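As structure tokens, one chain now follows by itself in the form predicted alone.
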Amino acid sequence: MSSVNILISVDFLEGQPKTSSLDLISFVRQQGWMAHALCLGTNKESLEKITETGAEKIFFHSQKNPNPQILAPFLYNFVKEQKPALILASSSQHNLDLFPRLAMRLKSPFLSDCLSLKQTEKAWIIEKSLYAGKCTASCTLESSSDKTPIILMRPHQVQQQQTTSQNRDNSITELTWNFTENDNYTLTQKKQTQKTKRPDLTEAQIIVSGGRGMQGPEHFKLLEDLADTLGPQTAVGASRAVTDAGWCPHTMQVGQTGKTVSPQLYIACGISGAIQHLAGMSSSRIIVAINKDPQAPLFQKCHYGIVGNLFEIIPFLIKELKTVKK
């Protein structure tokens, strides 16, 4: 095991660690680095899946306080004490708000929406998406520097792998942190969660998304039916045009100003494929486009394309899938 220690900030959803964070811990251990997991806003009972990843050290704090202005100075002191070689987290909306503030305090390099990470003898090599996914850049950071780089990875760019020799002898430490709210650190935004039986878009293995081609909010029931047929790991998303029109809540938006997703299968229904939408889903393993316009830009990016009326194609797909399942 290498002496290089990586601090992974773990995201939680409804009391459980997100798959994207577990992927990062697994990736770090596959590289032979030491994985130190930082779990904020959760209790010790929620750490079971973290311990199963074999992380050498686990730090947690049960106080739920998402205010990045308060978290940043706390993390500054923590990082100064632990001195990790690198900080790794997912490019979630919360982390994109929090970690630039921490990087500024630490005077450390910061990169978001990264696609890969590797280490050479003297440097970190990071591949990063640029210009809404139009191109990528390779960035080199000296690993001998006294600055701790902060890298936010695009979710699911690395995958968990089962190991036969997991380290179960974890060191679990509860962090002490006393803070008081004041007028300068008031959180003006409130987090709203929508009760749904479906997985979060960033966690889903399959996503069915609809665009303006759905012609109205009432037709999204068709996508719900397709998602039900595909299974419980399927989420329903939407393009920005749809959420801006009020057909769907913004929590369903996939794209540059919405959520970045990397499912195994992405089915785009009635979505032309503007660059802003592609930026949020182009790293999907398999992309299927259904559109009546053969010139839709998404047909240039998809793996499989179906030109035709989606109101005829989707019911046909549902019927065929149900037949296969019998």
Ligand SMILES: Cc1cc2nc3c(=O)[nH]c(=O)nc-3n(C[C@H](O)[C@H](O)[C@H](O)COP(=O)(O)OP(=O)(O)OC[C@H]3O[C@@H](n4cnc5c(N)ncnc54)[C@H](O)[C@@H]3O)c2cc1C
The other form holds:
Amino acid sequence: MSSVNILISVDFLEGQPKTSSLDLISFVRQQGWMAHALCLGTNKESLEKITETGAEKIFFHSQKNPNPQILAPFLYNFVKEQKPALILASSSQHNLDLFPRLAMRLKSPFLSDCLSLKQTEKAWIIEKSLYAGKCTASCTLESSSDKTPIILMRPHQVQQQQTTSQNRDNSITELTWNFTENDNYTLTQKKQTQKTKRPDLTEAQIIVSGGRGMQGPEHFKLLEDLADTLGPQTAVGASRAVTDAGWCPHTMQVGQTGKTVSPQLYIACGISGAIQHLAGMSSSRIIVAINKDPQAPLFQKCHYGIVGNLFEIIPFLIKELKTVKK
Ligand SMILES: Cc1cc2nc3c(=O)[nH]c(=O)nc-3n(C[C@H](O)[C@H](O)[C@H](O)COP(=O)(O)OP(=O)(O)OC[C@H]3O[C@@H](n4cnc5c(N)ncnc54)[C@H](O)[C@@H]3O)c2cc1C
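Could you switch over to the form predicted in complex with this ligand, since the one displayed so far is the form predicted alone?
Below, the chain from earlier opens the complete complex, with every other chain and molecule after it.
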């Protein structure tokens, strides 16, 4: 089978490529496909990690946060010119806003929240999560079709492998699209982006999440302490009951209408395990539930369950973890 060109749209956070995007480049190269990286909202200096992945061609544009509505026509011309066999990106909020617009222009198939991707002789086989994770659909797309499919993968479904890059001869091209400041996202979006010392939820290796069982915003300090003890790769999340109550910002919400996360470890504290919450975290590698109600639905889905009062269990966990670390 001849090598195919895959265009990977890379997400950046604070000037660095997200690991979920690096995972995608690494995955594409492992399949023997040619990886080309599209890096929007970044400058040449921030491309070092991308060049190390062995991506063949790297395209970048330095304007931060252009509005997807403005961006889509530029991308359309770019894709028509480059003719990738497939476009891959993470199922992030920004990509869910941008890529359906591009797919509509290209008249291409578009799939989000995908779990796996394979190529056969004549088709792409994609597994995709449906109905808030209640079932998985297998989709077949003809690979000979001249329509470039756009596939958004659930973050961290494919893991980055330690491969040494044999191809250091990446060609780097700056895209000369003319945007103005007015073409950026509106202020509302900027306002919601809060600076935190913790990793982004979709990037974190460990997530400690709190639900209504936390009983008030003042008790989230307990989760912050647990996160600090677990290390710098730990983020703090929340259920929708909590974000709707205004105890935490909506950017912390995990679930169907929040963020989809796949950390190595997810610790749910005082979260019942409603289907809409599970939709955002059920692909976490290890799930730990702490809940005083032994009938809480999350106990059916977790790998480890602790039945009891979280206000006793979390301080105990913090103390034990600190002892182990010494
Ligand atoms: C269209 C739609 C979209 C939605 N999207 C989302 C979404 O994206 N994310 C999301 O999370 N939800 C979402 N929801 C809401 C969802 O249905 C649940 O209402 C919500 O997840 C419940 O949050 P919770 O588990 O924190 O609260 P609850 O269901 O009230 O659970 C609180 C839990 O805390 C436990 N508890 C209480 N005190 C303690 C204690 N001291 N120690 C230990 N345990 C204790 C209780 O036993 C209980 O199990 C959505 C709903 C709809 C209709």
